[in-house]
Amino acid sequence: MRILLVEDDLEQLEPLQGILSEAGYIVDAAEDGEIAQWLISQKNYDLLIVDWMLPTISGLSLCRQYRLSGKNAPVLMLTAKDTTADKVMGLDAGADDYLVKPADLVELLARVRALGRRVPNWQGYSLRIADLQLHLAELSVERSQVKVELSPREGQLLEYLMRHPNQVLTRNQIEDALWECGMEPESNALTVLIRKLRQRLQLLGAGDWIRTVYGMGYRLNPQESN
């Protein structure tokens, strides 16, 4: 899951970015509203975590503009503004959740997981497509009671494909989803990663679920077991 974290206080931004990355999320960070606005115009995010009081563009304005643009990823507002009126204003601006600083990190991660589950193919703490189940917390994929471990990057790739089943995804779309802003993958990095993930899925009899669409990209083509 790709997250945009917007926080102007570096003493809070850097540790929080590290904790979210350790939890397996791909995290882009912005220190002000203007940078966040540019990142939003360049990338598709699965979740935004936004401070209210930001330089250049406030988190409240950023949230309103995000909703007016038609984008619908969940927004978690993380702010020191703690009155009931503040919370109402934040939620009415388009935030899906509201957490007051200083936030308990365990609670914050739980709220991130909860917001990330707002896709139809979530079941419990796993993503499920047909009879293939991805356990994100333990980085494993399971089918017919056989479980295979994944590397963090393999897990991120499979998660992205499972969130967009039956869709042709271009190489640029996949690279944008998996690599943080400012990180340029090597030219063959995605090809190698796709091959490794296919090898893992082959152990479950699902290696051919990832189809190459020549000249375009890749598509996850789920198949029910016989």
Given for the second form:
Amino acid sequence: MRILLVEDDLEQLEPLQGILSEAGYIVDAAEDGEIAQWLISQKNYDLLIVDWMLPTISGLSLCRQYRLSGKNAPVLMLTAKDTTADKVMGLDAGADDYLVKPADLVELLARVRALGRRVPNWQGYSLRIADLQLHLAELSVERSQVKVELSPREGQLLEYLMRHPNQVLTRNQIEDALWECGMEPESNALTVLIRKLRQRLQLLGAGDWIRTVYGMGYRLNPQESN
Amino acid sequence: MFNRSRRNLASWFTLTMGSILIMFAAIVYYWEVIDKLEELDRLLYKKTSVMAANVKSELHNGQRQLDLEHVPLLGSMVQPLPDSQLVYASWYDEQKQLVQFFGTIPSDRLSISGGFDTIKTDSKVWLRQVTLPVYQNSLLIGYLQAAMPMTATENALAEFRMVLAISAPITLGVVALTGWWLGGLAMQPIRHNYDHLQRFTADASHELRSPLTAIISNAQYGFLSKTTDLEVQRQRFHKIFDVAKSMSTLVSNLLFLARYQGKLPTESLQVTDLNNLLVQIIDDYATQPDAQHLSLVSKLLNNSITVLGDADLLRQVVINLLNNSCKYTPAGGQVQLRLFTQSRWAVIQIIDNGIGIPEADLPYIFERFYRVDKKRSRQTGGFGLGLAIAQQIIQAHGGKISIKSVFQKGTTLEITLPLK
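To complete the pair, please output the form predicted together with the partner chain; the form predicted on its own was given just before.
Now the complete complex, all chains and molecules, led by this one.
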């Protein structure tokens, strides 16, 4: 899952980014509203975590503009403003959740997971396509009682493919989704990663689920077990 | 909330003033009633006295003979009193037996021996009656009883009641409106203070929550993280320490602001030589990193300038202001510290040719937590409390602090303190 984290106080930004990255999310951080706006226009995020009081553009107007532009990823507002009126204003601006600072990181992670569950193929803390199940917490993939461990990177790739099943995803899209902003992947990094994931899935008899669409990209093509 | 308090104030005011008004009206009415009755009694008494003066009692062969013929109304030998208003008049002898009467038929025997009464007749007219014992040569010769209708008095009182009934509600209305207006006037400073306090509380809670969040997040990240890298852990502790330290400064600043409200107690004031104080500050300050990149110039006087004050607090003000000036003056700039007197005031000026303050920000510059550039101040470690503290200290000394600034040109801060 790709998260945009907008927080102007570096002292707060760093631990948040750290804990989210360690939890397996791909996190882009922005220190003010303008940078956040630019990032939103460049990438597709699965979740936005936004502080209210930001320089240049406030978190509130950032949230409004995001909703006005028709994007529908969940927004979590993380702020020191704690009155009921503030919460109402924040939620009405388009936020899906509201957390008052100082927030417990464990609670924050739980809320991030809760907001991330809003995909149709969600089951417990795992994603399911046909009879293939990806366990996000333990980073393993399971099919017909056979379980295979994945590396964090492979897990992130499979998660992205499973969140967008049957869609042709271009190399650019996948690279945008998987690599943090400013981290350019090497030219063959994605090819290598796809090959590694296919090898893992091969152990489950699902190696051919990831189809290469020539000249375009890749597609996760689930097949029911016979 | 404020409208409710205002309504409360206005209604209590109206209730109190209204009660006073009604009590006052009742007393005035009571006195008017007494006054009118006395007037009526005087008139009645005058008339009956005239009648009584005409009663003649003479001794004839040892027998007392009463001559009522010359008494107005009772006797036939005199013209009736013009406009007498008397409803009836009766003469009783000394045994209280009826002798002669005019008007309605009285009872045969007098039941009272004298004085004024108010009685009601069958035709429901109130009458004021007087019974007068009449003496001649210190000898009681009989009683004269007469009565006058009270209609005129009643009418006058009814008119007065009407005036009160109309004017009291009007006055009450005016009192209520005045109460509402006064309530608004009284609420104004409270509302202003409340807004100020609200803003201050919001700012303070935000400023306290940010470092708290940073401390909690960093600490929690520390024990949730799977990293075993000691250097990373050490950096995290360092960050927590830095944030906690800046928070401690903020808390002590806030406590300081809370502690030094109003004037300083006289026992903490001492004769302080400003010249000496500034020389010391300049000597200490010149080595500070903030002052290293620019030239610090002082123009002090040779003679001593003394004020009554707390030297430590005054030093804190000057250092605070010097810090600001040095922080916002680019390398190669100049910061001047001047001291002079002006009539009965000592004036300290801190003049820089730094980046200045935009005109729009000047009116708010002494407000707590006010920062011209939030981001820049945060990076330089400011909370926007320095000037508020400086102002509070100077005001506690009975002095004034003012600022003049031209954006991109420089800033002049001026402190005036009363000379000893």
